[in-house]
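The chain below stands alone, shown as structure tokens; this is the form predicted alone.
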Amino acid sequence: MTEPSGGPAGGAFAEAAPPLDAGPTEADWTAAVAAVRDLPADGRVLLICHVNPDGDALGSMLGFGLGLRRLGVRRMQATFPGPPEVPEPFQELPGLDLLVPATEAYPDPDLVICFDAASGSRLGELVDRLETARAALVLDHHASNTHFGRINLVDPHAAATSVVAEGLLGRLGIELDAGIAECLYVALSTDTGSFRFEATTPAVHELAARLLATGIRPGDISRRVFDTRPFGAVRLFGEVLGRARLEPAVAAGHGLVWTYATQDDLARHDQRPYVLEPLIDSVRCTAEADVSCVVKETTTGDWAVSMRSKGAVDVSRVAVALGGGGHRFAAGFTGSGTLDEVVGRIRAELDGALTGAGRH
């Protein structure tokens, strides 16, 4: 699940609170279709997803890119900020040939399309492409999205950004093939927790059925994405879970369980940071706590925080208050300071984050 972090985008795309709406209007869809259809014959398209990309970010971006390729778009790149490292579970996705390092991305594309980013700050050093591109389109499903594009397809009711991407592919008349479907299926299954989360509606299963009808193999995909990790990561998980702390009184008695991982932990087990992403699922199963949290050191004094709720607490309110964003049941932010200071800020916000009754 994508967990946006806050920070100003700057320039012509300074971020503001998004309007409350039910998702994209027909005018939004029409404008998005026109942005793609009106590309010149040699137009350059730049696809961008958020920093530290997860399955929905990469899957939506690459699946859409493969669709544009079928539409005849020839000059196209896909990228994300930071080191050009694709997490191991996603290294067999179709469309990886579209990826280029951020340093090689078109500086002034004709069309930039952003995937699964709730704010411009999630685009890192690539955020300036929103200003240099002739047209800027945002596809996302986070309720905290700041509507930072010129055209925004933001559906907070969608289970994943891939749902929005598939909707636009359909409106462009692009039929699903196995490559597109595999990318979108990875995106959909990761952001719904293998179809376990509350966002898993009948429409989600209907989309999954259409994707499976192309002939992709869900068992192979699930083993690769969910059930395979290095032994070093298994040892790392055991160590980090061993230091988990339960605080039953936090969040007005609904409870908080949390743990943390440091750069030294990763180095000791010779692991890359992305192996920590599934760790939140092992923490969130704690029966005595509604809220779960994993605090991951990114650099000295900086921490990426993943939060989950079982329903009593709206963790997106906590995340937004601390500079991030996300969903009611899954959110995140980036914090600075000592571990105790970051966790202390989370505790302080949690009592005001009860569903429907928060301070923020």
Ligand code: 5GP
Given for the second form:
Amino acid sequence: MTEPSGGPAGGAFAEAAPPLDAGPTEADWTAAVAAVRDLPADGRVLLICHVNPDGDALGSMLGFGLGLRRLGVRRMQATFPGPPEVPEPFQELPGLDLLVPATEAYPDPDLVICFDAASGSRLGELVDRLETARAALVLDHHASNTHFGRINLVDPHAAATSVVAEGLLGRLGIELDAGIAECLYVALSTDTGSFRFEATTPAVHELAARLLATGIRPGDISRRVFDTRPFGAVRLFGEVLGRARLEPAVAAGHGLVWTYATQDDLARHDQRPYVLEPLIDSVRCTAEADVSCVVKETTTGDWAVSMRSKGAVDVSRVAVALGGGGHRFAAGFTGSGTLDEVVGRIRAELDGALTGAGRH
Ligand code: 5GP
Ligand code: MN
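May I ask for the structure of the form predicted together with the named molecule now, the form predicted alone having been displayed?
Then the entire complex follows, led off by the chain already shown.
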């Protein structure tokens, strides 16, 4: 990507209806700062992130929550839809004490802030808070974001939602401390694939430098987040990778590599579903395929699909066509049916998908 690292040069000269991918305007930032500053003294803040939260969802939410705490906000909860289970790699994040199960979340908070969700459908049973809250703020970086908040800070050029979160913390005058920094660092390093993806701009490294300057330990954090898994997961990965299939003709010859994991696979190795998340990284390194997929059975007949591309195919188009969303290089959706049906739909979309010079 070749965008400048700063924000878009809209400002006072921005058109009345800027394109959705232009990023937040100064008016958006001002409205977001006001939404926080206008909280009543005992105002209740509810922080939400997307279902099956990843490092960016949890890290940007908890880092921002710790920042609000520094600002003096006392009544605050953080939550996400579904079972209140934090994946093992994130179980030492600072700020976890803010978490409550979705069933206990304030029904009508003074302010709701939503992190890393491209649409309301990623918020499950919590989506109604966008209506019941007095103010609703969305922080995100997905190009497919539907701007479902009343105030939207959506920057598709940001490498992670944590970049947007840090922008708002800065505008609120909140200084980074080691707790905030660790959360934001986990978010930034997970969403940039440890600073390897195209979105790793100079601004990303400058932010990482500011975070590291608080004294956090990147070696310890990376070992915990990326390089630790139970032995059962290691053996499960071996099995799932051993059945990967390469289909070189798919996607107009750009190639597809894919594999799958069932509930039974997880049960046999006594593993929780989130251990499957890093699997896509071992599949996508296949030299002969531009597109990679891991198809994960969530409940019987329902599959969560992770897709990655090396650039020839815009997988977000495929995911959106199949009811999901994401980015050009990383996207996903949930589908129902048999494994063959779900993979057949992916193949059909890939064969029909525009290749080459799509938008980001
Ligand atoms: P992952 O494969 O890591 O779960 O997700 C990759 C990207 O696709 C993320 O940006 C994520 O937000 C998006 N994504 C994954 N699954 C879904 C889904 O079911 N719906 C939507 N809208 N986006 C998804
Ligand atoms: Mn993200």
